[in-house]
Every structure is written in C-alpha cells, then in structure tokens.
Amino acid sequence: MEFRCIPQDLASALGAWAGDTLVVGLFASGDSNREDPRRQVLTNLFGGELLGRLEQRQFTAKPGESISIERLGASPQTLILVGLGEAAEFDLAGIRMASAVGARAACAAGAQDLGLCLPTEGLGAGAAARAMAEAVRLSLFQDQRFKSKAEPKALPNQVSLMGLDSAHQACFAAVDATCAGVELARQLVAAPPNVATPQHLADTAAQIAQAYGLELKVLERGDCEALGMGAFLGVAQGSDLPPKFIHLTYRPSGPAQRKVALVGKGLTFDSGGYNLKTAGSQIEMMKYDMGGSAAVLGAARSIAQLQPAGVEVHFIVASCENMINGSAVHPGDIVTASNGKTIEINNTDAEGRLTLADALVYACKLEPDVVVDLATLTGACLIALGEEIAGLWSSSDGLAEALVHAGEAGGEALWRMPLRPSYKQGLKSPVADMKNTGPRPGGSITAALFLQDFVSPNLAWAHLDIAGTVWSDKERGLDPAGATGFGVRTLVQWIEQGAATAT
C-alpha cells in the first residue's frame, strides 16, 4: 500500500483527482449542518442531490458514522462520507477514527485508488498525515495465518491524502516502521500458545537481530540459575517448555547520549498454576498474557528499522509458561529473586510480577537512564480503566508526562495512577521479605509497588499495565477485533521524538 500527499485545497484536489474511491469527512453542527463549507464543495462537485441523499439516509455526521454512495459511470465511482462530530472537538484521535472508518468502508467497496480528504487545520499537518496513514494501514490489517482457507480482502494499491503538502511525504517511512512493529505484536499475541512459545519469542528476537544488525543474548535455564533468578524460574518450573530470557540490543551508529531499557512480561500461557483459573476467567485467552513482550519486540522491530540517533535501547523479556505439574511452584512457597529479596507466593496466578522482578533487576544492572516495563499484569486495572486506557505508574513526573504525551501522539491512551506508599503494607509477609499479592482493593497499585521493589532507587522507572488494552473483542477505532498491538506506538513515539530524555 503506497501513500502520497496531494497539496491542493479541498475543491481543487477533489476536482482534479480521478481515483475510484473517495472518502470525505464532514462535521456535524446540530441544525446547521448545511453551514459546513465542505458540504458546499461536495454539492458543487457532485450535484445538489447530494444533500438530499444525506437527509434521506439520516446522516448526522457523528463520529464513526459513514455512508457509501455508488456513482455508476462516474469518477470517483464510490463516494464515502464519514462523520467527524463537532468541529470544536475534532482532534488527532478524531482523524484516526475517521481514517479507519473510511478505509474499512473503502476496502469493502473494493477500492484500489483511494482518496482521503479530512480536515487537518489546527492539528499539525505532519502529525495528521502520520495519524491518517497509520490508521488506514492498521485498520485494514488481516491475520488469517491459522485458517485452512484464508480469504484476505484486496487492499488499496494507493492512498492519497488530500490537502497535505508533499513535504510531509517523508513521514511515511516512520509509518511503515511503526505499523510493521504493531503488526508483529498483533501476530505474536494472536498466535495460539502451542505456536507462540518461549522459543518462538526467542526466534522472533533472533530474526529482528539478523535482519537489522542488533545484538542478541538468550539466557537458558542454567544461565538464569547462575544469576539467581529464583522468582522467574519458580514460575517456569511447572512447564515442560524451557524458559528463555531474551536480551535484544539496539545501538545507534553514532554516540549514545541515553540508555533505555524496555521490559516486557512474556507469559506465553498462564493457567494460573495451582490457583487455577476457573470457568469464566478467560483461561482460553491466556495466550495474550505475553502482550507486554509482544509490544517490546514490536517496538524493537520498529526501532531497528527507524535507526534513531543518540539512544541505546535494550529490549528484555523473561519468557516462560505458568503451568501445573509435579514440579510446579506451590501456594506458600518462598522464592528468592536475583536481588536477594525473598517472596512468599500466596497466589500462583500472580506470576507475571515474579518474572518481571528478575527482569527488572537484570535491566537495572545495565545501568540505564530509564526503565519502562509493560505487562498484562492485573484484572484490577481492567476494572479501573476499562479496555481503552492503560494504567501508568512511575517514580518520575517527567517520565510519566513524556509517556502520556507519546501515547497521545501515537493514539494510545494512558492514565497515571498513584504509587501510594502506605498500600505497600498489604505486601508484608510474616515469613519472607514480601508476598506476591496484597489485598483485593487497589490490586493494580500493590502490583506496581511490588515491581518497584526490584528497581534501583532513584532510577527513572515506569510501569504500564496493558491488561485491558491488549485485546479487543470487537472492532475498535483503528484496531481490528483481536490483538491490538497496544504499546508499540507509544514506545516508538517516545524514543523517536527524543522523549526518552525526559525523566
């Protein structure tokens, strides 16, 4: 799919464009819809019957609304109108939504040469161009790898973004890299657990390293034992599949002013262990418990292609399964993490934080300037923030602000949550340094506080709980039903735009 910018104003761009499918965004404004100048332009180009057709179809231009009008023997042969909502509320999120809605409708109409005409005034033309292109590509993503008879839809060969100067053409290289990372993350999360094993994650890291010249170290069980990773290995000991501790490194061609470590939770399947997940707990969906590692590896794929200057990035994943056998960890067991802290396991289904504990200790020993971890960590975060917003905990105001802004730029919503010290009382154990879970109230907060104990003091650190955002049961914005690849765009924007300096 090729993207290009057409710089003419609305009327001249539409009048001169001869593709087969055209998507135009219209604002809603109550009873004065006809005042939208874009409607007048369309009327001039396509005839006065158009407004009557909109009234007949009860098109009110609310966000997410669209209608398709076939024009036999005319050019363009398909006109698709998408609602933008109120002009005063239109932003980058709105342009992403409109682009995704329009692209899906165009794909359903069999578009080959698609024109996308949406207002960009006040949004920043470069940011708008990137948002539109990412939304089109990601909304049309298809994954039919595991169907016996795949029926992929034909995608447009060319997408023209109208009203944008050709100088913004350069952003499409970043679009390609970012979307490739998101698509990789989606494929990893969507793959069944008999495919996306710890070895498969290690192989994926190896493919990225080989393709882009990154450094790769994979620690085997014996290597992890030598480093004292008792928390990670405690989770892994119930599975027949060997654990893999993955460390992928991007180094810039020139000097690095900053060193960043990204850590992803890599549970390729989570049965809950002896605290077995029961009916209604979505045990069949626990393949997505490696969504944090998918985001980190997806970001690695994007960063490797983008080659940002001045920043060294370490991508770290402690990957294993949480299963049950005669060797599996028991509720009540005590394990020792690689920093010497002892942990009483009062719930084997709170395993992700155990694997992250050793991964965070490892990351901190690299002496980075900042550490960010991503994990499908708690159902409590899903209850608190729903399916569209990820939780963010951070020891650094600057880092938290930078990540929130990067999420906004990438179209991913983050909400900062508190690291309330008094809640840490809930993690006290009478027999060990700490328990792996606290009381039910504030469960996502105590989980973050648990992780903080394995981060070096005074090091800028952030934790993203993506439990609610990693998967969607229905089409949502530019995400298809299924794996979303959440986190990749935030990480790429944060690193690419130099926000990694804000701690």
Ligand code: 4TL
Contents of the next structure:
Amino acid sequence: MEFRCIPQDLASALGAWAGDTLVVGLFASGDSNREDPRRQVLTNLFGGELLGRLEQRQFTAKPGESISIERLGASPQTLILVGLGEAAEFDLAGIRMASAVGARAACAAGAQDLGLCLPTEGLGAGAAARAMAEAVRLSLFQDQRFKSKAEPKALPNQVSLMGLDSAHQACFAAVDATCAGVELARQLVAAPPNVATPQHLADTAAQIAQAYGLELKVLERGDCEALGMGAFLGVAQGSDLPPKFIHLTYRPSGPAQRKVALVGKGLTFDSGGYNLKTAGSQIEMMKYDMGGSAAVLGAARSIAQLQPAGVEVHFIVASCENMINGSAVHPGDIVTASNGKTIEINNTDAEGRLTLADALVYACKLEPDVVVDLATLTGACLIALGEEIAGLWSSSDGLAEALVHAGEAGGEALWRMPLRPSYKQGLKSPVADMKNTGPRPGGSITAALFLQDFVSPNLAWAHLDIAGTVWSDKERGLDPAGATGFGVRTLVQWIEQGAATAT
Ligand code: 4TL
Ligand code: ZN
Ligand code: ZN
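We have the form predicted alone; now please give the form predicted together with the named molecule.
Then the entire complex follows, led off by the chain already shown.
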C-alpha cells in the first residue's frame, strides 16, 4: 500500500483523478452545513441527482456512517460517502474515524486505486495527513497467521490523499514506522500463549536489534538471581518456561540530551497462580497479559526505524508466565525485590506488579531522566475507564501532560488518575514491608502506589494501566476485533517530540 498526496483544490484534483474508488467526507446536513462547498463540488462532478439520492437513502452524515454508490461504466466506479458529523465538532479523531470507515468500505468494494477526500481545514494539514494514512493502514490490517488456509482480502495498491500539498508526503515515513510497530504489537498480543512465550519475546527483541543495530541484553534466570530479583523470579518459579529479562537499547547517532526507559509487563500467560482465575475472569484471554511488553517492543520497532535524534531509549521487559506447579509461590509467601524491600504475596494473581517492581528498579539503575511503564495491570482499571481509555498515573505533572498530548496526537486516550498517598495504607502487611494487593475499591490506584515504591524518588515516572485497551471485542475505530496494539502510537509520538518533560 503506497500513500501519496494529490495537491490542487478539490474540484480540479477530483476532476483529473482516475482511480477506481473515491471516498468523500460530508458534514451532517444541518442548516449550518447546507453551504458546505464540498456538496457543490460533488454536484458539479456527479450531477444534481447525487445529493437527492443520499437523502432518499437517509444518509445523514453522522460520524461512522457511510454509503457506497456503484457506478457502472463510470469513473470512479465506486463512490463512497462517509459522515463527518457537525463541522464545528470535527477534529483529528473525526478524520481518523472517517478514514477508517471509508477505507473498510473501499476495501469491501475491491478498491485498487483509492482516493480519500476529507476536509483538513483547521486540523493542521500535516497532522491530518498522518492521521488519515495511519487510519487507513491500521484499519485494513489483517492477521491470518494461525489459519491453515489464509484468505486475506486484497488491499488497495495506492491510496491518494486528495487536496493535500505534496510537502505533506514527508510524514509517510513516520506513518510506516509507527504502523509497523503497532502491527508488531498486535501480532504479539494476538499470538497464542504456546507461541508468544518469554523466549519468543526475547527472539523478537533480537530480530529488532539485528535489523536496526540496537544493543540487546537478555538476562537469564541466574543473572536475575545475581541481581536479587526475588519478586520477578517468584512469579516465574511456577512455570516450566524459563523467564527472560529483556533489555534493548536505542542510541541516537549524535549526542543524547535525554535518556528514557520504557518498561512493559510481559506475562505471556496469567493463570492467576494458586489464586487461580475462576469462571468469568476470562482466563482464556490471558495471553493478552503481555500487552505492555508488546507496546514497548512495538515502540522499539518504530523508533529503531525512525532513528530520532537526541534521545536514548531503553526498552525493558521482565517476561515470564504465571502458572501453577509444585514450586509455584504459595499465597502468603514473602519475596525480596532487588531494592531489598520484602513483599507478602497475599494474592498470586497480582503478579504483574511483582515483575514490574524488579523491572522498575533495574530501569532506575540506568539513571534515566524519565521512566514510563505500561501494563495490563488491573481489572479495576477496565471497570473505571472502559475499553477505550487507559489509566495514567504520574509523579510529574509535566510528564502526565506530555503523555496525554502524545496520546491525542496518536489517537489513543489516556486519563490521569490520582496517586493518593493515604491509599498506601491498604498495602500494609503485618509481616513484610508491604502486601502486593490492597482492598478491591480503588484497586488500580493501590497497584500504581505499589509500583511507585520501586521507582527512585524524584525521578519523573508514569504508569499506564492498559488492561482495558489492548484487546477489543469488536471492530472499533482503527482497531480490528482483537489485539489493538494500544500504547505504541502514544510512545512513538512522545519520543518523536523529544520525550521532554517540564517538571
Ligand atoms: C483483582 C486483582 C488485584 C487480582 C487484579 O486486578 N488482577 C489483575 C491481574 O490478574 N493482574 O495480573 C487483572 C487484570 C485484568 C484482573 C482482571 C483483568 C481483566 C479481566 C477481564 F475479564 C477482562 F476482560 C479484562 F480486560 C481484564
Ligand atoms: Zn494476575
Ligand atoms: Zn497479570
């Protein structure tokens, strides 16, 4: 799939264009939008009957709405109208949605040479071009690796963004790098737990390192023992698969002004351990519990390709399974993390924070300017924010704001949640320094407070709970049903912007 921009004003761009399928966005036909010049252009090109036909078929141009019109013997042979809603409310999220809806309809119609004609006024043409191209590519992504007979739908060869200056084509390199990272993350999350093992994550990191010249260190169980990672290894000890502690490093060719560490939860399967996940807890979905590490490795893939200047990035994943055997942790076991803190494991199903504890201590020893972790950490976050919004906790207002902005730029929603110190009471243990699980109310907040104990004081740190957002039951926006690749676009946008934090 090749992207290009076709400049000129709309009427002449469309008049001269010879592709087979054209997607045109229309604002809702409220009185204030009657004068939409795009309606006039359509009438001039396709005749006065077109708008009447839309009315007859009750196309009201609401966001997400689309209508396909086949035109035998005419060019373009398929005309697809997509709704944009009210002009005053149209934004970057709107252009993404319209691009995805249009691309899917075009693909269903067998488009080879696709034109996309959406209004970019007021959005910033560069940001709009990037949003449109990412939406087309990500909404048409297919994954049939595990079908014995793959039958992929044909994708368009060429996608033209109409009415955009060719100077904006420069963004397509970033689009390709970003989408490749999102696609890798989706593939890692979608792969079953008998394929996506800790070894598989280490192999994936090795492929990225090899392809782009990144540095890779994989710590084996013995190496982790030597570093005193009793929390991570406690989780890993119930599995027949060896744990892998993955540390991938991107160094810019010039000097680095900032050093960033990205840490991802990498539980390739979470059975819950002896606090076994019971009926209704979606144990069969728990391959998704490495979604944080998928986002981190996906971002590594993107950043390795983009080669941003001025920023050194460390990608860290403490990967293992949470399983049950004779040597698995008992509920009640006390483990010692690599910073010396002791933890009473009152719930073996709150294992993610145990693995992250040692990963965060390791990340902080690298003395970065900022640490961001991503994890499918708590069911409570899914309850609080649903499937479209990730929870964000941060010790730094500047970092929190920068990540929310990066999310907006990339099309991922984050909502800041409080690190209320008094809730730490819930993690008090009578026998150890802390318990790993607090009470059910505010469960995602106590989880974040637990992690904070393993981050160096005064270091800018943010935690993203992506338990609700890495998997989608149904097709939604740019996401297909299944793995979304959530987190990659936020991380890539943030790193591209220099990962700067106003502290
Ligand atoms: C209740 C505790 C503290 C044990 C918890 O939050 N456990 C999370 C866990 O197992 N971490 O390792 C947890 C995470 C995700 C619990 C449930 C989910 C979860 C359950 C579902 F049914 C979902 F659809 C979902 F998206 C997440
Ligand atoms: Zn768990
Ligand atoms: Zn888990």
